[in-house]
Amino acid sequence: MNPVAMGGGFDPNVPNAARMYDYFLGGKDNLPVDREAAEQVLRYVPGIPLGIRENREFLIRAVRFLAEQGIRQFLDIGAGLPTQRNVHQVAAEYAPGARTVYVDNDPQVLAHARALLQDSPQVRVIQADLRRPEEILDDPEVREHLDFDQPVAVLLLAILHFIPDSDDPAGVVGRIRRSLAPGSYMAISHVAVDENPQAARPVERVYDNASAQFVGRVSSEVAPFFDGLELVEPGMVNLHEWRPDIAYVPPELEKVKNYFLCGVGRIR
């Protein structure tokens, strides 16, 4: 899935988020005006697509090795519009049973994803705003079907560069991880405009007029999202950096520092 809409309601004439990530990964659940804004980003950043199918390829990385420690677990903030192999997907391969919530505050996502996975006994999806995470971890379906006793992994991909510095993404994330047992895991990407920071801000103003707000922050600033965690190896890294199967780098990728980082880290 692909990161959640922080706007309210269905507007056609208003970009969304959750559309326009659709239409970068080649999906058909977009409108025009989804399709003109994405064709704005992608004037000042052509590699988007490469990004957003790497970060894909993370998160079912990054679920078998949460099932593979044991995690049976799994909250989804920011899930967005369903696609193939979700989470719930790739942790029934590896670990049955397991149990999932999506979370997204799009109407849009909700609706998909509720449609999807009605005949999911495994999986719960709810609306909520990660903005305010009391409200997802106090939401009672979400206390009914997972145990925060036991260790959970909570995964936040591609949706923190949807929050702004006045909304303290670095405090809700602190919230979140002091709210969890031992032994759970957080598994983050974002965004990091390192390699290319004059487009930062014209990719701002398009975002500005959509339901979600993009925030082009550094690989320092990404940094502390990932503090109180104990990264599991290699740490902070690139995308396709994080154990990869294959050895095999993209031509694009070969030379980048830092374009769109992520990781996984234990609770103690």
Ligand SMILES: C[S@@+](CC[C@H](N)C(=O)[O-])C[C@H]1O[C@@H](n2cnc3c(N)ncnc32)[C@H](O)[C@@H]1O
Second form
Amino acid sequence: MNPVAMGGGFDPNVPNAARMYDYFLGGKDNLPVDREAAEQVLRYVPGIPLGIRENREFLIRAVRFLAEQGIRQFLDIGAGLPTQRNVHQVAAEYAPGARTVYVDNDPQVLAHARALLQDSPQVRVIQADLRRPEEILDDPEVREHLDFDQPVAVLLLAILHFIPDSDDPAGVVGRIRRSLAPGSYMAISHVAVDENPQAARPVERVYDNASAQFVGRVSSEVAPFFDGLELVEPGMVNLHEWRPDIAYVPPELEKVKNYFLCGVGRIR
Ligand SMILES: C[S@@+](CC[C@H](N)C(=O)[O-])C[C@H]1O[C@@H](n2cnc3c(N)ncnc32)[C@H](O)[C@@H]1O
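Can you now output the form predicted together with the ligand? The one shown was the form predicted alone.
Following is the full complex, with the preceding chain placed first.
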């Protein structure tokens, strides 16, 4: 894999997972190479933009829920390019004074995040890789901003499906979980390919040369990421089923099986 694909620098010829996500969300922070790769993915999974919008809605509901539980510290790993209603902005609405650290391994995400998100003393942005969680947990800026003796909410939203089994994603989640004080929470979302297993391999191939490599997992492979957490109701469900604000279900989602799973769990 080339250094760019490992998050080592900017190359306009390499599709970038964060910019492809931005394109799926209807954003403008993407290049032709990203749009081309994203369009290839859409050929196999046309419902991706809807899933991604539901993921952002889950983020908002989860952060609000966590603020309501008294959480005042957020560690958002795999933060992505800034968009509307980022974690610290939602947190500020429900828990003024809450502190947030954004983590990503993509230099371009970091540049945007530093420019757009570090608009308050409550926010820090650091470059680190989830595959080496100790680097995040021991980072001096993280330690200065967040008090790990107090509850912290760790958000792993739409990132674990970029961590291959060879990097032991369940082990990574476990190491983070064990570093958190009782009363902390983890929120996780992860694409599930139950609905469309035949699309998994072609989509993985599109991401093979991108800045992060997608791993298609079915729900039984996603469930272990929640091990050791006391899942709050309704448990691990599809994004639109997690504590929806209104009873409306988009017609496109009425009959789908597992497409994008999520959950929030408490640490005892
Ligand atoms: C699909 S975006 C998700 C953004 C946001 N969390 C959300 O759910 O809307 C995934 C992000 O994870 C980042 N990422 C991928 N692999 C990573 C790793 N090993 N360490 C840190 N960040 C990573 C990518 O750069 C990208 O910004």
